[in-house]
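This document starts with one chain, in the form predicted alone, laid out as structure tokens.
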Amino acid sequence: MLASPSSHSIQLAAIKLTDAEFRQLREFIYAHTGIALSEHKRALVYSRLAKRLRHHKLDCFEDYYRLLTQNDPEGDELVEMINCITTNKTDFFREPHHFRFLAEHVFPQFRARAGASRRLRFWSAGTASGEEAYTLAMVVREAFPLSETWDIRILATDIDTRVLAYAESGEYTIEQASRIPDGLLRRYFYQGEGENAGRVQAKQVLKDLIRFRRLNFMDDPWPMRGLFDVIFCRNVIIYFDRPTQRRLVERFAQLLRPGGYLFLGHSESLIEAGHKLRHMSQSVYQNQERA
């Protein structure tokens, strides 16, 4: 016998999100996330954050909105409704031609620095899942030879707690490890069995590497102590508008090394980052400045 609708769900189906609700949540997240919603973007804001107003027995968004603005104190809702709002989409080894040009290109530069400190760091912003952080370690341990030997980290942070999470735990579904190449699955990814079959776990020769940390985009400052010799920031600087672009791109610059590398989407191109910043390869660009 099939269960009757619960009368909160059929009260749920027959709210509606007017345009003055759309326009208060629309600013709201602009000015936490920096993130730009379109009114294309309206029946995606209505999926993802009702299940927010049936978590909390709420039957308008506006009750939601002053849920967010006055009843949140602690901002725990603001976390919740920043992670149902974020896409996330992002695969191992995604754009191949970039570590392709990190392995042939920015490593033996790295390797040859006279009289440079035996210390890199990376930047993984935005990393969702961590398919991304994983794929560049898995590329140090594979093209720098001297990475057993070198102080190495990888900072890999997003704005989502819950994809931080499972990319920490380094789990990964078999059809999610499918771009993996074969050998490297198998150096760098122990099987699982059992209930865990169709399943990978990353080795922790990867996970050593790897720091995974929340970070707002439009905190300022930034918690970061130091300069980074590579900054991925791919498919993501596209869910903000211009003027928003430009500033993260800016303060990306000014956290690379004199001849560190800053690598966008294939989507993406420079917004005016000053001078510093030369065009080397595909959505591939380096800090000019001398050390």
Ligand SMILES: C[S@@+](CC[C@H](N)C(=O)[O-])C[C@H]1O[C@@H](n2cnc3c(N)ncnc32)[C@H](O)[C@@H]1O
Given for the second form:
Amino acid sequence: MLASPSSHSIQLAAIKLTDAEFRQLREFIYAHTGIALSEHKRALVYSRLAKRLRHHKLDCFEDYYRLLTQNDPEGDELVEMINCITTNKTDFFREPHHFRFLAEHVFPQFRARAGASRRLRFWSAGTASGEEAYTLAMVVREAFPLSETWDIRILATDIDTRVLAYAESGEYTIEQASRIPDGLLRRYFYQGEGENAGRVQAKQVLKDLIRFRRLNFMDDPWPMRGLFDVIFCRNVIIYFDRPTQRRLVERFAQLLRPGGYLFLGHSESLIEAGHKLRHMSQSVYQNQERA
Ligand SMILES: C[S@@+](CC[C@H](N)C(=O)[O-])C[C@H]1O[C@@H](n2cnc3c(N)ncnc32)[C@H](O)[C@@H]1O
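Rather than the form predicted alone that you just supplied, could I have the structure of the form predicted in complex with the named molecule?
Every chain and every other molecule in the complex is listed next, the one we just looked at coming first.
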């Protein structure tokens, strides 16, 4: 006998996201994440949040909005809602010209000033499931081998706790790792065997460089102290409106060491980069202040 669908799934199919409900949720999401959802994102909001309604056995989005705004004292549902709404697409060696720019132009400068400081700080801001941070860790390790004494850290942050847990595990499928050049894959990842066949795991030599933390760009102030030599914030600000993008880039600029670099995604240009940042290469900007 075929299993009959649960009464709840029948009800769910009938749930509508009304104009007023969409507007409420959209404003709530904007206020808490900076993510600006246009009218054509209605289907996305519906499909991503429907599972939260199902989870709480709610029959309408208005009840879900009430739960978020009146019955979520610890903010647990807010975290779950944000985890559903973010888009986390990423890849190893995504936009590879950025990593070539680091190796060919940026790292030689860091080496040249090494007499002054052998301390380097990187930030992968909006790291998603960690591929960007592990890529940075590989190119950093290649350029500054363990045999040399450098004090290097990579901070990797995201608002989404689900992808961060994944990032921290350092485990990926062979398909996900397919853009890592063979030599680097062998050097920096364990190949899974037995029940882990088809999977790879980042070695400790990479993990030791990276700290994963939850950070919402809308928080003010941010908790980190000290300046960064390199900030990667790629394919993140496209989700924000112009005023939020501008504010965020200003905050990044304030956290860049003189001569430090900001890397954005390929479709993210800084028309109003501010007086400090100068365009150096495709979506690469340098803080022009002198030390
Ligand atoms: C498309 S991914 C980009 C991943 C990686 N930087 C890359 O280019 O491959 C965008 C990430 O930005 C994060 N994000 C969105 N809004 C955020 C916010 N307000 N604070 C921090 N991270 C946010 C999302 O959770 C998501 O993982």
